[in-house]
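Below, in structure tokens: the form predicted alone, a single chain.
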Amino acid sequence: MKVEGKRRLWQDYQKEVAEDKFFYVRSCIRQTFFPGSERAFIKIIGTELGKEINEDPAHTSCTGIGYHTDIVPFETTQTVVARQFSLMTEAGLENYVPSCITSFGLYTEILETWEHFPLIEEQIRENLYKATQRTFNKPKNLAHASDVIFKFRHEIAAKAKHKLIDVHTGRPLRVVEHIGCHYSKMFPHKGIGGAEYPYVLAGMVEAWGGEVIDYPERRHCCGFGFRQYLVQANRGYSIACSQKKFESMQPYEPDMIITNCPGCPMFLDRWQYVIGEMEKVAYGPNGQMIPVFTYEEVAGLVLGYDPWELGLQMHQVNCEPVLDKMGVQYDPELKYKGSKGEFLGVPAIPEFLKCC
């Protein structure tokens, strides 16, 4: 194929993302297991780029799981999904930016939905305004929070305090991206680069000098897959998953693993204690496991931010290795502290996995 041709092909799988002014709406499931990762997303925005974010307390789910293992039906997902649409409109916004890429693909194949069939959206407007009396517009630019941070990358690296380069060595460090496959399977043209070769992340780890890992399992899911897990008995489908991916990676001795979902980094980062505890076997260099990050988590590092504040501590997997090779500055004594410095208590060790 010609150049050209591999360059409008490309082309085709780039997205708008808004510049400024955005509505910003939390996941259900991240603030459980990440907590400081939104948190860290609105400062970074907001605080270091100085963007205009807001969020409203009034957001609720929106029932992206129950709708997708078919519990809630997609009539009444749309009409939640409707009143979320009129929470940004009352804030004069049409930016919409959700944290969640369950969410994110939720609200793409709504709108993808009303676009071709208009009498459906009619009747979500009628059905929202019978049991709210709101109103609302669509959004005119829709994209996940990822897309946001892979906009701003350079504007990031122009203010970094850290890179994604070991300080002992000088080399960048080998990081494997994982992308939630709501984000780019079930619609490949709203993700950036498609479903093959998406470049959110990759985008992200080149900018702030890392090098991104090729491996034959890169487009594996997690395991997550909510029927995977949620029923019970199918949970060692989800772990195999998992596994498969690791072993997959193993050989290339991947520093970190960065991701852009809320399901993923939990699962990467907790299989791999199951794993361990059940197989005695570690997945990273030196019989050590290997470290998950949110995008939200690195991009803070790479700002300076303080890692237990981002929340660092809630992994299972040690950060600690990463941190050491940027030359991130942390207390180790604070890792099990509160806010107000009360001591939290430290997790029992388990028989492998290295966790303090």
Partner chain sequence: MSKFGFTILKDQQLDYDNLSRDLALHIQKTEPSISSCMSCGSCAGSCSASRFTQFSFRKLVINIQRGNDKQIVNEIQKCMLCGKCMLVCPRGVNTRNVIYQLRKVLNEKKHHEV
Given for the second form:
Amino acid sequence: MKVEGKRRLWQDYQKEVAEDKFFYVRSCIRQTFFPGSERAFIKIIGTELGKEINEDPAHTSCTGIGYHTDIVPFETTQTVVARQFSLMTEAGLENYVPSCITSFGLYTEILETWEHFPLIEEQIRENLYKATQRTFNKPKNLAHASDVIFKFRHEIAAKAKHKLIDVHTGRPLRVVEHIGCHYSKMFPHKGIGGAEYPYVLAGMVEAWGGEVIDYPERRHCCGFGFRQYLVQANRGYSIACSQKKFESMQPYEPDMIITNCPGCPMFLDRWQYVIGEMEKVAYGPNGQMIPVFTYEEVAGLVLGYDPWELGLQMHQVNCEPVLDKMGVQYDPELKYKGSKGEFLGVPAIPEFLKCC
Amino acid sequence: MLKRHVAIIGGGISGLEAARVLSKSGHEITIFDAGEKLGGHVAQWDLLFPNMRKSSEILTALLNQLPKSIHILSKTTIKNIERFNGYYVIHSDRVENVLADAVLFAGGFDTFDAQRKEEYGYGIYDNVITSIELENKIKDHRFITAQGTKPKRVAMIHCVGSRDEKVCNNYCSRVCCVTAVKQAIEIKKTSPETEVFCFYMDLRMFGRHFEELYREAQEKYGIQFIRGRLSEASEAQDKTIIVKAEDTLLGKPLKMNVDLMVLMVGMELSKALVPLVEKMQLEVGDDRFIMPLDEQLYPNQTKKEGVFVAGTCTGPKNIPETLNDARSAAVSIMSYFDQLSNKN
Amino acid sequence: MSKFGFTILKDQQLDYDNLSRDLALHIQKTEPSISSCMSCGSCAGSCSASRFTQFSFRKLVINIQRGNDKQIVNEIQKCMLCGKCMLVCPRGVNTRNVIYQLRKVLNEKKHHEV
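Mind giving me the form predicted together with the partner chain, seeing as the form predicted alone was just shown?
Next comes the full complex, and the chain you just saw is listed first.
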């Protein structure tokens, strides 16, 4: 593998990301899947890096899930998105940062649609005005939240308390980076590094001391695919996709997986347990699983945030092996306690997999 | 007959053959070539389809037939061509300008830059090479992988940079299919135990004895043909290449590990020619090759008076077609000169 | 598994590395004309069995070449050995003998297993 070849390609997929004054919009599902991640993002960008980051509680779903399951028509979706833009406009901001990959893909798709079909944009403006009396400006800069962390990856590295390095051996942690399909497969030029060899997460891993694994099925979808997992009977299709990836990455002995999508970490995390229970296989060492993280969680760990404050106890796969390798201090007693010290309950022990 | 001067852009086989015919009829010729040696792509090649003839034989014959009187300006880049008093003035990076009665574009093609098919991993994976590199490997008796081992299995990938909207090349480069078959046979001759697979969409065996070569590849050499375009390639831990395609005749996705993946790169108009084509406002087709005045009737003339085209700068051609096209261009130029003389 | 309410779908991909070349090599030896096949499909187009079943001699050849053996055993029983395909084959493949050799080797194998 010639990394210079990839670096040459990455040059073709540079992307402008705003410097400051972000309008941040949360994901529908990430707050329940990985509840500490968005909070960590705001803390990193706002407190840690001193940037202006704004939110609006009137912000709603972008309808991406409904759109991708054929429940919400595109026209409705565009009008809802136009309303989100009007919230940004009202706040006097122009740098739009969605937390969700599907939202990012959908916003990109809508802005492209309007670019090529101005009449549709006019129609949507009219729809929005009739429904809400609102008007809006289009964002000057649209970047996914992982683009923003990528932009400031070296600043984060400069403040690092921990690196993606095994403190016991000095070996860089081997990291699988998994990119959400809607990040750049639809519009390769809107993603850092393009669609074939995306650099957005790889750049973070490199900057924080880790080693990126390039495994054969790296482009494969995690299987989230909206309507596949929504119907229980279809989940066998969904899980088979994740299984393909695990089987492909396992020989490389990854220490961890880092993701930038709401669905991917959810499935790569939860499906390992399901596959383990169904087929009695574990993809990590010694009957264990491969820990899965969001990029905010990894950035938070690098910056020395408390793992339980980052919500890592909500992962199906225990994160402790990675914490131990990175030399992160944590109190095992506090893992299943809430912010006020209340007991949150402990998950059941799997039949086959070893987790503790 | 008035002795006229023709400036030929490109010293590949079409330029050489046109020069031979024109100078035989008493015209003065200057050949401009960017390279050090004449012969263009043919000089870089080893064996020719369909008869496995040495390409150097062709080139030697063409060069031997070339009269001494021809001016050859190698390692020369043309900067501009201007119309002046019924002549063309050729400005190059040489001190003196050249004055010509007619200009023949014989600037040929470039092979497709395989890095543009990102998903094939050329320039990233060690064991992905182009057909040009394979030709040299076999010629130099270095038919080995990047790790220095003998390839046990090889995949030949057809249509790389051809018939592909994603790289803006909708056209067929024509010669790659038969080149793949020729090279597959060479692999089997060099290393009989190596398995060879051709991944194709259609096998376009258009020329005489091409189909027979294909049949020989199947029957005598056991080369396998899988109908399906390569969708993506990955590198495995042992540096082998994982090929993913659909076996379209079975209707099933297929995956196989190969030790070497060979990309049959197609043809594009020579990049060196593009600025000149633009400056002279020559018409190009949607394939970006130069458009002749009339594809059927006047394939060697252009809309510009006194500017002619020959060879692969008007689209992919094999060697016999290129040579015929060069002869045809020479005839067009001569009849243009006759017209000029009659006018005066 | 009832615990989850679904099962993991099996991969449909042909993994060439995990398929056997044995049958292909055997047929290649006993009826070398199989290598001349160019998948034109005139055999299947003229085939009596193809009209009423899923049988296709064209597909059969590819399944042999790829080593997709599981498909083959059932398929060859459908051929009525009428020989029409031999008449139409533009590459002179001895189609009947391919079927005959397949039956021979697969039946022997079956017999052996019993």
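Keep in mind it's a predicted model, so treat the numbers as computed, not measured. Whichever C-alpha set is largest while still superposing within 1.5 Å between the two forms counts as the rigid core. Positions refer to the first chain, counted from 1.
Novice: Has the Cα of Ala233 moved 2 Å or more between these two forms, judged after a core fit?
Specialist: Yes, the C-alpha moves 2 Å or more.
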